[in-house]
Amino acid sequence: MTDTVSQLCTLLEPFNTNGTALSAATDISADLNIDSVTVMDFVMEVEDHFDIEIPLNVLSETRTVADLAKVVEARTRKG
């Protein structure tokens, strides 16, 4: 899981315009102060990087980097 978190933090870095320290506990939209369109851009990057698809209903329950890492790992295991 820590490897997935570090990869997600790397992917999230270009969207981190306010220089927040990124960690598993980072709340993607609240801590980084990014809007839903930017979140979707980030999610597309994640989907491309891991070659997965994340359904919107799953995404709506995903708040932190750790939450997203769990989703990514579950989706990559299915593939």
Contents of the next structure:
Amino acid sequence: MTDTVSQLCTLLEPFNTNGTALSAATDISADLNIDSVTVMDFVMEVEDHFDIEIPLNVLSETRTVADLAKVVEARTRKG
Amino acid sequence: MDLLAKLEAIAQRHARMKALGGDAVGVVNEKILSPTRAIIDGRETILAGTNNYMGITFDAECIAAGQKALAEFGTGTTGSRIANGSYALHTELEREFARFLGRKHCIVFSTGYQANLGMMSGLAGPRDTIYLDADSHSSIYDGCTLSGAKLVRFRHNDAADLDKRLSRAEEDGGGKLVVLEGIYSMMGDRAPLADFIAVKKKHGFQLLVDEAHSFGVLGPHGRGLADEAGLEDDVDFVVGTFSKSVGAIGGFGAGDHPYFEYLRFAMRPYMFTASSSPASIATSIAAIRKLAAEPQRRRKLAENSARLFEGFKALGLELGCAEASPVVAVRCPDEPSTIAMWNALLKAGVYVNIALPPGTPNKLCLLRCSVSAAHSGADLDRIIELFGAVVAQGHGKKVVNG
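The form predicted together with its partner chain, contrasted with the form predicted alone above:
After this comes the whole thing, all chains and molecules, with the earlier chain placed first.
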């Protein structure tokens, strides 16, 4: 588990109400059974934790924790 | 793969709702008796979930104006204003609204939803960024998506959070649009406009306020939150709807920008849809003149809102926000108990809105009331009494525990 993935899993834990084992392969919306608004709330926490901007429109192709980690890493390097 | 298979979870959720004794999202008003009364399930019911803030839907002059337009201009316009041309009524309505709002320009849309789709997508493009409040209405989210702009969401009503996100942004040469609402439709709270305008002065963005629930309601002239706050000069664009205080259907966008009129050729939700029907436009013209001439409607609404808000507070109910507004939301423990309480309220003769996630912020389950200037004191007391019996006494708790 990369450092970004493990940090994302920690941030995701409060949204994990069905006790899913979190990993890079976790599908954030489908596996955790959380709705679109909750996903956006989670992304806001991620933005603040890494102090980066993740525009909502870049998230359409982002399903798993690994997908989100790629977005975070690309945006952290930029800054 | 069946395309509709993905609706399975929705079907199950709806079945669970109906199994609790009613269909809170499929109510049929068999007859509408007045702005505050309907026949539902054969029973006369007090309507407290209609957004009919001014109680203007049965106004005799508005009805007469609609009937006259129906006879003179026909049942429909059969096309868009770009293709078919405008009716004199459309341009008259735009002039009336611009005058009421004290703005140079006003464009009317066929619905309030389209007003937001049109304004977001007309103002911002793929090179721009829209900063939207986390609790924004779906029409704002959808308009942002249609615009192709970069979308950044900030924490609800938190000007410091917007400031932080603007500071975090890289300068990319694009424009910046910030979108707020006058009164938020679910919780009834107002945007802290002065705080946001301080951030505007620091960062220099363009500001749009959606006054859907505050137009006709707030401010000395009834123009909304910016009017109430005395900050209209700092707001670049105003959006609103005819389906609430105006009692018709349609929406508007307004502003003073010299290029504002050219938005007509840049907003697909304006260009590629039929214009509003003559009757709807005519009743809107009559209604806006009434709202200008009869400020007592706003005063009555404020009085009624305070009465319901204070009555609910005295029952110990947990409300959506700390300030009285025509949207009074009651927080409930969970979905089954909210449905059970909604059913009990309807059977006892009062209709309110049920609001469930993801249509609500922070996964809240709400029984949402909207107050009308047409509610009588007795109506409001009856609503308070029923909420006391059904909600404060915890009808719903049985469902939670058992």
